[in-house]
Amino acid sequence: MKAVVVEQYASIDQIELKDVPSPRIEAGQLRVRVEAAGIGFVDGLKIEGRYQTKDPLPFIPGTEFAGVVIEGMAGGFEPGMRVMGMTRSGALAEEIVVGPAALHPLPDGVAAEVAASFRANYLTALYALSGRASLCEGEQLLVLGAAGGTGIAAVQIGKLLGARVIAAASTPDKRDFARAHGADADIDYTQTGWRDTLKELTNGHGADVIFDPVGGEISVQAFRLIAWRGRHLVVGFAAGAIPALPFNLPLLKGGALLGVDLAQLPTREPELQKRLMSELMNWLANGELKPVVGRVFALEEFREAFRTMQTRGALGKMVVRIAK
């Protein structure tokens, strides 16, 4: 099969896509024709081997993915269900070994690249806005980098959940894409005067919620808006930098810094994730969340997907297309 193969931790420009065997199935595991892969900047590092775990080498990388069961039978899954799924790694590949826990069963009429770009992001936002910060209807939320692969979703998420959403993006192609999905204001902080913006935007008040996925000295200036008793929800640092919050903000606000690590909730709250799983999949299955996909790419055009993603250039999250 094909596979994108990393042997050494590099930039990916040096990975190569190789012919690998299948990967061995053994009892209670199911093998999945892959038709299409999700790419978030979680990949990007790992690549790099610059993620706080590493993969052993060599690995195929991608975590998230979508397709149909062709061998085995688990969990309630059989060969020819549709699947969506989410593992440590495995999925730039035309068939990926996972356990039935990794797997979801697709609802008709979602297409693989829909779901192949749904889980990780969409879980993250649900997790981080409703399981951290429990975002109330009516609240004012702010969300850095909203035109990303999680800021789009923390968008969709926080109107389904009733909050007014404001977005922040540095360009207008990107404030105009969160808008197009669903946020009531927005914000260019690259402008000097961005934060006078956002206590305009909310009559003083400041941000009930922020989802964060950027870092960097953006993450503070935003706390230093957060309301009375706001909740900042550390999601990741795409800016490549961790921000220092001075402790005086805190007290002074009131204030929460909740940290969101989607990787440790299987493990540490099972119970939750599938309470949040369920809550998505029924949104997904009744049209009430319609997940954006950014651009889709051939496997052999892997290495741009990522580049685009890499340079933050990127409208939602970046798709690999693998198999019909």
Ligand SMILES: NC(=O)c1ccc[n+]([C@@H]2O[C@H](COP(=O)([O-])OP(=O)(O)OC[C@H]3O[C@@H](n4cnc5c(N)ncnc54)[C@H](OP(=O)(O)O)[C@@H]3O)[C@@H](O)[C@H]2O)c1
Given for the second form:
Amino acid sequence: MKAVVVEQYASIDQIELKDVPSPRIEAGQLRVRVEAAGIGFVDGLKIEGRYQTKDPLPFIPGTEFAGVVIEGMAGGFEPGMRVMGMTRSGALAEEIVVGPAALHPLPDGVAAEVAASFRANYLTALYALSGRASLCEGEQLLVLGAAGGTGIAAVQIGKLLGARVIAAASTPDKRDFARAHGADADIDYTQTGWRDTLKELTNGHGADVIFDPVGGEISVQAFRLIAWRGRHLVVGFAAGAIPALPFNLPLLKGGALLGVDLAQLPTREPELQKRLMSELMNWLANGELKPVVGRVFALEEFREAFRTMQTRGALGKMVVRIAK
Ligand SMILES: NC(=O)c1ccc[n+]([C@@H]2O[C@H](COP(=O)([O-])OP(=O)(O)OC[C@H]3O[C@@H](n4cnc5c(N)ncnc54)[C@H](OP(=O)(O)O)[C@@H]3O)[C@@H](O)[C@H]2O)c1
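Same protein, different state: after the form predicted on its own, show the form predicted in complex with the named molecule.
And the full complex, kicking off with our chain again.
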């Protein structure tokens, strides 16, 4: 089968598409023909060996995918079923072998590209906004990096939860993209006066909840405008720098800094994960949530998918189409 193979931790330019044997299957596992794989920020870190946990070499990158079961029967899955999945690695390949816990049945009518870019970002957004911040109807939600993978998911989920969503992004295209997916207002947070704009947009109230996948100095600036009893969600550090927050700020604002780590959700709070996932699947099945698919690339163009994401050029999540 064809697969992207990381033999040495390296930049995407040095990673090759290769012909490799199909993975071996054991009892209790399922073989899935991969139709599409989503490329997230974490995948970019993993191929370079810069993620907090390193995949042993060689490995096939790609953590999120959608496809069809072609071999094995376990956990209610059988050949012919359409599925979406999340795994530690292996999705950028024509086939993947996983246990049933990695899979979720795909509702009819949901395209593979949608399913492959759905679970990580939308579950992160719902876990953050609902599970951690208890975002309420009518509250003001500020989303930083609002056109990125997690950001655009937070815009859409924020609207579904009844918040007023203010999208912060660096370019007109990105702000238009966030508006097109439901944001009520937008801000160019690369401008020095952006906090005055936020104050005006919220009538001096500030943001009740801040969804922050960006980090760096922007995070501290944003916290300074949080509303009384506001909640600032620490999601990631796409800008690179981990900010340091002076402790007097939470005191003065009656505010809270809340960590969000999707990787720990299944083991720490399995019941919550189940509930949030079923809420997402309901929204997906009844059409209330139409997840954003960014650009779709052919498998041979996998490097371009990574580069677009790594050079701050992505709108939504990048997807690689693998089989028809
Ligand atoms: N905590 C969790 O469970 C969890 C789950 C998923 C992802 N994450 C983390 O969340 C972060 C964002 O992930 P994502 O998938 O949303 O990434 P993404 O699609 O690349 O979006 C990140 C956004 O950050 C902004 N940004 C600001 N400075 C940047 C820089 N120097 N380089 C790149 N982007 C920059 C960009 O928006 P502008 O150009 O508009 O500024 C970009 O759209 C990552 O650190 C990822 O590891 C965490």
